[in-house]
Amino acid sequence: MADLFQARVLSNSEVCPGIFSLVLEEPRLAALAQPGQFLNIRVNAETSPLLRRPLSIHWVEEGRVEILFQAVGKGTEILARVRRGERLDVQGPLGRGFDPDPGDRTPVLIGGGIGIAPLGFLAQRLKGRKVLALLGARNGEALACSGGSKLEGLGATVHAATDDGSLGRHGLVTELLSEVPADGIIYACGPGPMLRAVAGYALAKGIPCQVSLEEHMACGVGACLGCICKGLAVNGESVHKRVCSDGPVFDVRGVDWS
């Protein structure tokens, strides 16, 4: 079972419309979190919600873990709402994250809307390195908003796509997939068919590549089975994996894509 953690609120602001900057105060969380992996919030001491809440965490620093989310449901609209001060149950750090050791090959993070946030975690780790990332959101203030801006801060080459053209290319993140280098390592996370054609092409490029997924999760810990997903055996056999547990980072080799 996953530790469980009373994490003192130290700030809690709308970036941008929607998305909510959280930052939380608790040493021994920071030390244990890796990148890619999550949190299990309760939101409140009632029992409605009765879920926690998943969510990935954005940035460690000093003792203190951020998280990015976007208030689109009854239990992060409650998060929102959260002051400074206040304590909040956390349990984790929680599932499968990102290896982060690209041995000598060029990372290349991919990220789409609140999916770029985890990705912040990991450009930590990356610092020091020459990173590409391959960002795309609705336009410039939610990519910025998202952990853009903050990639770029650890020195990371950023090329952006925007929906409505306001920065970089005009379209998807997906448009950008040939600037990955041959000797790239890709690590993605962001929304379903964006992932699956960052998969696609790893596969048909032969380039190592690593996705977080989502699903939907209660338990968090792998016991409820309620975040399956479908993987695949080493001898190619499709198999049930649980996102919360079994990852939410997979090799996209591991993953049934059809």
Contents of the next structure:
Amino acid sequence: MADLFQARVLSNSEVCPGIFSLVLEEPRLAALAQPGQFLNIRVNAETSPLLRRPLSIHWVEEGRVEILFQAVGKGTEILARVRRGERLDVQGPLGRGFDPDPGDRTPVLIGGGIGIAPLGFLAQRLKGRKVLALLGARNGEALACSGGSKLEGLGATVHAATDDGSLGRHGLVTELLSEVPADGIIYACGPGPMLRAVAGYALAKGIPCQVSLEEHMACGVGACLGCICKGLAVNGESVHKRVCSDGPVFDVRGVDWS
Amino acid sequence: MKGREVSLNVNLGGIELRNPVTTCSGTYGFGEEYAPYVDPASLGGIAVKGLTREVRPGNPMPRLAETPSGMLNSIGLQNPGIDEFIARYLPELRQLDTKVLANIAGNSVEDYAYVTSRLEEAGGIAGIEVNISCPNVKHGGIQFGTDPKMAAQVTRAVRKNTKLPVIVKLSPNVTDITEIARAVVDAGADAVSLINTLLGMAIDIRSRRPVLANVLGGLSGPAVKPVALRMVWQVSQAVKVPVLGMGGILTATDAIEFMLAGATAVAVGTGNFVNPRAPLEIVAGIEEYCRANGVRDVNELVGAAWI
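Can you return the structure of this protein in the form predicted in complex with the partner chain rather than the form predicted on its own?
To see the whole picture, the full complex is given below, headed by that same chain.
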């Protein structure tokens, strides 16, 4: 069950331009966390920014929880300045994560940009399996530090696509989709258009697929109904689902992509 | 409770609360979402998400915009409807050792009357909070909340259909909130709650479009606290019924200010998002303040700032 922690910051550093790695020492949080779940972090004790920042878990090891984030706005810029030894007000782990049991299927991890980050934790749980990773980022460096090198370190076969062609294919990660084997199971996280393309491919080919969606949130626990996505009920009826608590990871068949 | 020398009980229009701290409708789901952080038995009460006669899907996304020390929302009263509420959520709510307020909204006076009689029949709730102040839907309240005659009409319809205490939730988006407050009290309200959110908006300069799909939204959070406090001050002196004060309460200090301004009880809304344990910390903080200031009964604080 989720809880509130005053988590000790073990390190916080810019691993490549604009991307930060924040490591928290919090054994109970580490023990509770599941791949695909997120933490809701209060970046300071002030009322501006007012809301917590939801950030997915990148890596869990020996009682430590690592977050990767891009400093893109007021909240994450403040978070980028947090220093070793400080305590952070952390709520979590929150949301429904990936179902990390691929059964007999070959796990295919598809990540775009900072969306690669949560796939790291998933790959940890898939250790010992043959894992294929299709990753895209603006350049090779960003791809590596968003989790690409860690996935390789775990033995995954990584196929890359970059905006500038500095690593792998010069283009989008969705151009690599034909590499997904027919017996694959897709786990994807990244920008909306990427997820839409991945979902379309998986649905067309009948390949099982789970996607992690992103949305601005207020409560993070399913109470405020601020982060809704269009979903499909089991009977095919269109329903509103809460990204924070019904997700952020959804089976593609449970999302209304129309 | 060992050696408690401070009495925290308050009476909100016939609802006995074990302490003056509750949660705001629309910020607390149906009570279960905050179970990991707060034992409802530690609170005076909780108010559930606004209920309507029919299922409401709510407004399109985006529904949220963060603002300086506040946030805008335009959820649009998304709720499963009264049938589903009674069948699926009420049984669990009945098990909670706290006072449950059912918040209701509607398109018409008849809708309010219908939802009220369904709740009366179902049983298990402590009171009805009548939302005549939702700024985010065309039909769902605010057309009733800005006209004293309409506000009175809705209140009378609810009153006629229940023996439960009736709390009417007031909109701050009016010229004179005391006029509406008097009208609903004359029509039979046992208490009033205030304030609902302040109508506002945000614009994205990159897209040159409003941030919210609904264009307008309701502002909440610390940014609205001075306005809320002023309105609680005015209303609590204008009517004889108790006031449930809300609007930007994050800490015990905020809550105590509201009580000193005239609120008998307070509700935490957006504050839950910032600090899920805020309601508990506020209960503890009020008790500590009373003890430190020789206040034996928390009711002594109510309106103590009046001059």
